[in-house]
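Read the single chain below, which is given as structure tokens and is the form predicted alone.
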Amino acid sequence: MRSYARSIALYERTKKSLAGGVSSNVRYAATPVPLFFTRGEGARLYDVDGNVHIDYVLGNGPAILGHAPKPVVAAVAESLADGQVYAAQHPRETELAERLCALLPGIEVVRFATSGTEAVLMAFRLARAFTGRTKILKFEGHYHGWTDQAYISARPSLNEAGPAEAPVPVAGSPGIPASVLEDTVVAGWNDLDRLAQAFARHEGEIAAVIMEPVMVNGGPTEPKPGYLNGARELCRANGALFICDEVITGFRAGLRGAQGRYGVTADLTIYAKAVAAGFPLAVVGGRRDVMDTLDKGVMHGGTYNGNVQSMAAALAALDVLEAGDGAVYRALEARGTRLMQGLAGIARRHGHGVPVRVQGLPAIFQVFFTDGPAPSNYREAVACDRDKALAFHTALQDEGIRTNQQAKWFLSTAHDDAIIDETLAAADRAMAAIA
């Protein structure tokens, strides 16, 4: 059994000066306490107790090239002597903007921000200004940041969420005013009929529909065939913008994101996390006529937007990701598929005491503990056995494998075949421990 004595002591010390002992509430979800790490390299993290972890959390997605990738670190190191923020433009911004517009589906023009959360707010403002409407439609189980306007029905209790055919908006935190809920419409994802019904109930009121094109935060789930294009067409028919939140799927689901993978184009798209391989950067991009409202009075600002180091990191990351028209993704797909199939096979070998479905994409997936059908939406995902998922997470951690508490896995290019072999051997022992 691993020791976490130093993490426990440091957490108790930190709570005296840092609210809750963490800088993000998401970090509470760790066992036995939020762990403290000293460094990361490739696919591994090293904690203050000397434990080594094969990391499948990857900062919740950004570290697509693993920890401290040499090309990115070298580019950032070289940029440091150039300064950090100018309150002015610089050539790296121009180069990155041009490359993103040339690469990504439907992106005619971009604007940079620092975090996915604030980029979502920019997209909401653009949609409302462009359409003259106020309501935003979002889906149960889809997470778009922690702000008042966005943190609604991200993980609602089904006792509060209302009927599946007409969910009610549920504030995700104390301090969110009821008035914000009035401008939010909630629907169940992956069902075009329910989306059409929501449009009918709020005819002429919805400015935009926002979704994760692959549900990730509510449990990695792919869209049903035709769903994304169907949703886009419903938006067009009802005068609303279609917004894809690719904060997680962008540069992870593939070189051109989930939209490139599934053949759909949004009006606005939000990218973050993997776009700069671990450095803080978010992007809003899309149709020029919508984005041009920024030139017509729609306010967006930010001291650190387009900062030198994030631009340098993103350019270096793109060099790696674009090489050979995305050759690294072919390796990532193969290794992720082998890992998913291996985990499913391990579960089968350990018998019916551990019924699982391994679901998602090779670069991001989840081990669902259920003997029912594969989840296709949030309500089905949340009905899976979370206690068993937590037990598996804990058993994996004891074996040196770091996932999140829902048994969700992110993959990086640093997870080579040897690491996949090591992971599967550890997962076999962990699955035996909970069977």
Ligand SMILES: Cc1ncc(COP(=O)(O)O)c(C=O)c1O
Given for the second form:
Amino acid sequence: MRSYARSIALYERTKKSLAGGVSSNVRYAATPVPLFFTRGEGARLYDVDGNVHIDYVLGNGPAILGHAPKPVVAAVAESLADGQVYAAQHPRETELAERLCALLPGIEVVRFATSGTEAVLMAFRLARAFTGRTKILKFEGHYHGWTDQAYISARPSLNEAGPAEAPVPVAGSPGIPASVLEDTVVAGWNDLDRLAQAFARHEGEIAAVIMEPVMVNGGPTEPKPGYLNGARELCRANGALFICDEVITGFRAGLRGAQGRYGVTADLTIYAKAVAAGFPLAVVGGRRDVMDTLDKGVMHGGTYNGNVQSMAAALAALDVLEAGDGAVYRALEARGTRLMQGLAGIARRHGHGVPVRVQGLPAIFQVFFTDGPAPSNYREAVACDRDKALAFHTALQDEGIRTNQQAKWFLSTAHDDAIIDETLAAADRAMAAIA
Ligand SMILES: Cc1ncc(COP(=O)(O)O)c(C=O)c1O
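Moving on from the form predicted alone, please list the structure of the form predicted together with the ligand.
Below: every chain and molecule of the assembly, starting with the one above.
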């Protein structure tokens, strides 16, 4: 057993001055306490107790190039002497905007923000201003940030969530006013009939449909063939905008995100996380006619938007990710596939009562313990055995492998073949320990 004594002591001390001892509630989900790290390099994190972790959490997605990626760190270091915020424009913003518009599907024009949460709010406002409608349709199990408007039915208890064919919007936190629920329609994902029925129930009211084009937060699940384009067509037919939240899938599902992977184009897209390889940046982009409402009175602000270091980081990350015409992503896919198949094989060998499904994309997947069908939506994903997943996570951590508590894995370009081998050997011991 590894010791976490220093993390435990530091957590107790931190709780006295930092509310709950964490800066994001997501970080409570840690064993035995939220751990304290001193350093990250490549695929590894180093904690205050001297434990080394091969990290598959990667800041929940941003560290697509691993921790402290040298080209990005060098570019940011070089930019530091230029200053940080001007409350004005600077050439790095122009260059990044041009490169993103040239690269990404459906992106005619972009606006920079700082976090995914606020970028989602901007997209909601744009959609409402553009369509003159107020309701936003979102899907069960999809997470779009923690605000009143978005943190609805992101992880609802099925006792409160109503029938699968017409779910009830569930506020995700005390303090969210009931009034915002009136402007939110919730549907089950990956089912075009249910989406069509929701449109019919709210005819002429829905400004936009927002989704994670691959459901990741509710359990990594690919869209069924034709689902994304079908949803897009339903939006068109009903006068609503189609918003893809690619905060996780952007620069992870592929260089051109989930839209590039599945051949669909949204009206508006949100990118964050991997776009700046660990630095704070979010991007809203899409149709010029929609984005142009910003030029016609729709308000969007933010002191840190387009700050010098985030621009420098994103430009340097793009240089790495675009190199070799997709070579970076081909390597990432190959290693991720090997890891997924390796984990599935290990689970089969150890057979411990509950069958295992390793599901998602090579760069973001989850180990589901279930004897049911492959989850295709949130309700099926939460029906899987979460205690087993937690036990696996804990056993992995004891073997030096860091996943999140649902046994969800993010992959970076720093996870080379030797690290995958090391991981599979550790996973074999962890699986044996929980068998
Ligand atoms: C799909 C998705 N959208 C939005 C957000 C919110 O982004 P941020 O944490 O940068 O506010 C997240 C965060 O995990 C996310 O996964």
